[in-house]
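Just one chain is shown here, as structure tokens, and it is the form predicted on its own.
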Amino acid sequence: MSNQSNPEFYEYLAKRRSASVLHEPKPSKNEIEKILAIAGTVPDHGNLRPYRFVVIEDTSRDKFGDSLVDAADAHRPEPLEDKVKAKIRAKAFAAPMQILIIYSPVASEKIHAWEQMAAASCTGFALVLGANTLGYGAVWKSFAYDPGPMLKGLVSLSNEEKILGWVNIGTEKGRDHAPREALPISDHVQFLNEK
């Protein structure tokens, strides 16, 4: 990669914002493909690739939906309430498409857990950035609650896996986003000079 700078490329991360509100079209199979593709390219010693992903889109959100709710009873005292249900289930349609990250450590005696599961954590960020470059909307999305017994098997979870959250795509319509405030670096940065 050549040492030139990119403003236009610059413009546009230091400008990107999440988009909560998304609707129809989704991405096709080919540009799912492609986000996914670009998720493959977070940084990973020992390319090992400790993640794995679950597309939620169509009628399998209803199973997704289904999948929270029980998730979020299997944790509570007493059932939930439907109006608290329905509302923990609106969250498998708050887009057209979910893709669903999932931390799947790979045994290894160099690589300690805590870095496969930060290698894993970079693929929402990634699949994030790969759906706004292909000019869709995204926003990475968690959870309160543990998978219950359900969403553990909607998505095969082993007992060593971990669900780190889902990314929320579709096309993001009239809205302007504000400017992103920069970041206040005297509050979040120290630079170490040699005097």
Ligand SMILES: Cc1cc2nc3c(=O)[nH]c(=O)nc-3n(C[C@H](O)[C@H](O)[C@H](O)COP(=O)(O)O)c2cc1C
Contents of the next structure:
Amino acid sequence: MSNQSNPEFYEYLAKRRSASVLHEPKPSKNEIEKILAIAGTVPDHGNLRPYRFVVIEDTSRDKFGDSLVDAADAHRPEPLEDKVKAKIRAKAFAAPMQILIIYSPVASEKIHAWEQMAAASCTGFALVLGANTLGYGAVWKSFAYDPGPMLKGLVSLSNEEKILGWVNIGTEKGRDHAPREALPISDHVQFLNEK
Ligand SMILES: Cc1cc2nc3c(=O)[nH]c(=O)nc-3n(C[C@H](O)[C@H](O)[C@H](O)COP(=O)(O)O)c2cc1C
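Having displayed the form predicted on its own, please output the structure of the form predicted together with the named molecule.
Everything in the complex follows now, all chains and molecules, and the chain you saw is the first one.
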């Protein structure tokens, strides 16, 4: 594969867009496992697998929505208005399912925490790509307030673990994507040879 040119795959990667409005049907259990398998292919120094995932679907979205509201409540000085609570809770229902990404570092003298965080972060994109290749839309989401403490009871987070957001997955219906803007190479890349 790595020695073969694959223009279709290149075209897909170059034009990929996230999808924020997602509906049923969601991936089957088998498809969810396939998407997670792609997350397990990310570059990972020492193959430590410093990450884990929580699949949220159906009624577990209620608990997830409540924990987001509780997290916001805990951080805001004044009580949240009902309409604000409803808006926050709706994040859990923006798609038929979510995959929560948890950074879960492994004790290592050789492989620094930043490398492990980088590997765990790659899984977010891998989940999006995995979902796309099975025909589903996906988008990586996060929250302004750390939902970790609120989710502790639900997913047993250790003190070292950190939630890196979640990937919404579902079926896109009739959305035209704005064309992908190409990376302005001159602003973001330096070719040392040309200096
Ligand atoms: C860690 C992380 C968290 C994100 N959180 C949000 C979010 O909460 N809301 C949002 O609209 N986009 C969020 N994004 C950006 C989207 O995933 C997506 O990239 C963005 O909507 C642009 O769409 P595109 O991927 O088609 O360019 C996040 C991205 C990352 C990497």
